[in-house]
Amino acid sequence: MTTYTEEYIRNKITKELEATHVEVVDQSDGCGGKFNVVVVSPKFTGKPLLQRHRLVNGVLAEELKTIHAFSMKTLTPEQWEQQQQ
């Protein structure tokens, strides 16, 4: 079974979704099976939550076959800015 690192997940999401900010936390004690991510991308602008999640799931389709748990928060750059204030 292939295990994935925080860096691998972060790099793939950043590249494929042109993300301006990606946080990835491996919550699986190092086995690479449980991740929590925050993704900020202009590609999410004007898209409802379900479409945003489908974009992320599409990018990680192969990886999600072996990841046991994957939770995500998807934000536009504007939403991210508002949360940082």
Given for the second form:
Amino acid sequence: MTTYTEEYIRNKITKELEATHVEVVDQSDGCGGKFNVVVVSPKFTGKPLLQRHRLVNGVLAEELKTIHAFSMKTLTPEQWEQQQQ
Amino acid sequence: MFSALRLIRSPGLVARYCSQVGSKEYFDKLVTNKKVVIFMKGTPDMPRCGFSNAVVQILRMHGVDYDAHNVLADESVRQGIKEYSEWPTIPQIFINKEFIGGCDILLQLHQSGELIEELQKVGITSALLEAEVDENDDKRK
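For comparison with the form predicted alone, produce the structure of the form predicted in complex with the partner chain.
Next comes the full complex, this chain leading.
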């Protein structure tokens, strides 16, 4: 079974969603089966939650076949900035 | 001959023929059955996954009456629902036939208070809203 690393997922999301900030935490102790991600991308602007999540799911379509627990937060750069304050 | 005819007339058989388990028609029917329908791992009494459990807990807090389908009980439902909603993970939540999202989205809708509004739109008064009203009533007394 293919396993994915935090770095692999971070790079793929960053590239395909033009993300300005990506946090990926492997919660499976390196097994690669459980991830928690935060994605900040201008591509989310004006899109409801469902569409944002669909974008991320689309980028990781292949990976999600083997990752069995995947949790995400999707923010626009503006929302991310507000959250940092 | 006679028994064969009876078999054809059997309503169960006809229904199964019309909407094969796991087909689009099958899910169309399931999500129409109740205003809130979820697909989860395990049952509301015994969830078999943390995300499914979270969804059950949220809906319980809002006092929602819903249909729950255990995808672990039928592989064709487990795969079929992913294709139906074009969503790769379980649990999945439908409100008024519309796909709402998975656990993350329901949790966020819950935290922002939007879930109360979404439920209200389909005629369900969230128990959390009722609790709030009661509290205000008490204050007035």
